[in-house]
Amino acid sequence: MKKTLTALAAGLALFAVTGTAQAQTKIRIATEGAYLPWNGQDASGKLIGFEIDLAAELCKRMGATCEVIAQDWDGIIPGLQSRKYDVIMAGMSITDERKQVISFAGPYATEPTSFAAMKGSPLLGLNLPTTAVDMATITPDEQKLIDQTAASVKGKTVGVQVSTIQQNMVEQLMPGVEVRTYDKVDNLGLDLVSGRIDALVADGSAINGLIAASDQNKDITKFGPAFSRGLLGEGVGAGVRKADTELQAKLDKAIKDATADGTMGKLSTQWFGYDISIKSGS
């Protein structure tokens, strides 16, 4: 997550996609604009990323004219509820907690969560298994991996982005950890590199983005299992107000169609380097 708050406030991307005259509607979509490759900004402040391209594709399929707006993460759900915009597409995982206040179309993608530390950290020397842990139904072996990870970071300072599934996971599964919250993943990276935190937890692609962002980040290294589902939610979806059932249904259909014809996989591979779309039955 990058760029300044001033750039975020100024970062507005407008794209119009024309369908039939009868199908024309105006949809306002909020994204963070600071979480590449999901969403971000280029040097000019233009919004870019997987979700920006996906929003354009979904709007085309719905015959809608769409405006994509940058919105700080910590105010993104209140902004939806106060009708500043109609949809959230910001790498937001579908969780039971969030479903209490908003609804979701999708999910359209999913990605594991990982820990990372600096090269040379004692945490890397523990050689924790890198096995995938699906927390939807935790097996005894997976519980052992969770316990091993929790023991390794006990007493450590671990950074997470505030109000995220990663914060929930660490606070609920990793007792004895000092959790430090940040507004943006970029700031997580800065404090990890400077030694102010021992480790960070984020989506795998966000960690990859940090590593690629600058030479000072090149020694950031993932460690331990790759966690998914359970406390981490059902996957990333498009958030809408509970009352907007028609819009939710249209988005759902567009997401399913874009997944079925391979467009979702193509766009995600373009931005992530691999396919994070959700296949039927997964």
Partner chain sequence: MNLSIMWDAVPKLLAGVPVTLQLVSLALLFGFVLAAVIALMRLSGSRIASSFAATYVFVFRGTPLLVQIFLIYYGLGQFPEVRSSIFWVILREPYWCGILALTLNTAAYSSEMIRGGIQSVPPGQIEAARACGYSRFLVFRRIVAPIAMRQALPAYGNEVILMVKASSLASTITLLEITGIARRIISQTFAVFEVFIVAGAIYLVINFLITRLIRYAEWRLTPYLRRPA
Contents of the next structure:
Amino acid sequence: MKKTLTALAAGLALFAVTGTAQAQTKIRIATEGAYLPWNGQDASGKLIGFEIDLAAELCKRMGATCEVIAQDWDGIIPGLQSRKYDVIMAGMSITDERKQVISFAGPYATEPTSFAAMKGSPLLGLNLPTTAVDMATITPDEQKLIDQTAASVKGKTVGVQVSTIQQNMVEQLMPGVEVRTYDKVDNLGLDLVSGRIDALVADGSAINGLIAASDQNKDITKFGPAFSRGLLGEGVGAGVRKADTELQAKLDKAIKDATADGTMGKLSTQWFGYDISIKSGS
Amino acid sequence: MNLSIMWDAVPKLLAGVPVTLQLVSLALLFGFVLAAVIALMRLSGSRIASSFAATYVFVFRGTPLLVQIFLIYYGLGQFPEVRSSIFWVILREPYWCGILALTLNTAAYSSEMIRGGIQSVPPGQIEAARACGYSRFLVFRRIVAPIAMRQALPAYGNEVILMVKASSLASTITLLEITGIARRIISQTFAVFEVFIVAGAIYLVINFLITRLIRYAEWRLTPYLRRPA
Amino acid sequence: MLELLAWGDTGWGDELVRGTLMTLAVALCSFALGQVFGGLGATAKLNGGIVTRAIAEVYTTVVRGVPELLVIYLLFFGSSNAVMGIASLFGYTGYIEVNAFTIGVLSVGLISGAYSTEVIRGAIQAVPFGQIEAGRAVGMRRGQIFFRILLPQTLRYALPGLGNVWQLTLKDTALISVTALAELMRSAQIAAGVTRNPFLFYVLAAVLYLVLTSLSTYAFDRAEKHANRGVRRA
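To complete the pair, please output the form predicted in complex with its partner chain; the form predicted on its own was given just before.
The complete assembly is shown below, putting the previous chain first.
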């Protein structure tokens, strides 16, 4: 009996220690850790990727100590709101819906959205034009392209990551599509390869990331126009709580500086193979 | 707490109730059949059959359902051989994968309940029936099955409730049952509490109704325990 | 395949083993906490007034009637706010972090406690009342009756039920992978995602869970034998 009680007391003590208050001395940055090349994990479980390097760079510029932690995508905004961390850097686009609940520093990068299907899919046989479509100012030609894309995926099963701009786009612009939502892009890729879904919609670089990830994925092929802006948002930024205006301003300045002196472009080329930083004047 | 978000979530979440109930009832139905087979194998006296059944129960009771679901959905889908086989008709659909995982899981638990119920039948009653000239089948139908059912019912009632809760894990393989819809609403409103509290309340109501139903069934099956009016 | 499981920075072997240990740690702490909740719950249900009894009833009904996943999500997003709310009553307004481990233990412990409540209550009721009366008759104090008569026998009656609760607790820890705590399920998910080899890693996770459950089944069997060593068998 004594042993049981001792064990119980030890368990409780451990519990109490881990639950103690911790003063807020450093900036905690949440990332998903499953969205390469933006952010991912290596075989030692360490977080890696463009945004992890960028976070280190920005923190150096702000003179702050930072810690990057992993958080599942579907709870990433609620987690920010409940103060589990202070910043989100997880390939998150700046959109009006999100701006209603959090504010953003940046954008620090921009990348168009694409469709992808497996090699041999009839969707690829349609040979849709691969022109860029700017959704902020849709010309009649671009509208035709959107309609053409929508018609081609009508009645198909299309996968998206949950709570993304891509989910919004398909649900709003492409009626008659069976949308399946996934927690992670990895699982989206698995189901495209296995044939459970006919196509997926994701950020172009994330699709590149999927293709590069393994042999089974090498037949994933992009098709159709490259969509950007409008309901897809104003580029990828760092999310902060609305009340943290000071942090937002500091981050914003650090992002602008890093973009202006070319550091952003360098980091981007290192991870993406091309420059996705925001060009001045665009 | 944002009451208007909660209010808006109610009809959307209720739309997921049929899917949840389908998952649970189909899994229980298939699971019960499988469980009966496994219980009979366990009690058959054949060493091979009984150790196969024991292994099945050991594996499915000893691992988390979440692992089983992922293994069936993503794990099996990984192999081109599986994808070109006849099983792909079922494994292709998240709906059937969910039902399959829940079925295999509940069969392991239910088989132990059925086994316990059958073993609880007093041998004297079976002997008495044999003495009256009952055939083996008739002994089973009139003596063993009713007593075993009555004996296993309370535990089975708990299993039904565990299944309702377990069905929420189907949301991890893209199924839009109550929890799946809740996660989708949260992805648009970011209101974790409001939505999950409403979802939780719906599960509570479902489970409350099931508890009542089982109690009623127990009452019906034990007329001999009732006080004469 | 073997290089996928290598130890160190190139493979996932060490992550999986560390994840298993983390799962074990969370399960042990949750189970211990669950026993505290269970003991309190059972006491409240058996000896409590109207209010405490009602609280215990609501606790077991709600926690056992709502999917574990929802309980974990609610605590994950709510615990910091709740702790800060309590702290602000005492005048502390800073941020208090409740880490993923604590949240995991708290939520699984809460679930474990709800099931333990019923087990412990049943076990206490199984102790014949005559023995307690006998204790009083020979002049034992309340504490003596509790420690010498009630507790040893309750423990014996409760052991099989608590064994089941332990298995449940162990398996429920898989669900706290949603809080990004690097336990076994989470490690397997990350490895499956990065290597695109879900089958291998989920099978491995299943095997490691089986090791844990079968070891604990063995331990509980031993404990039951030990607890029943003085009981005559028919």
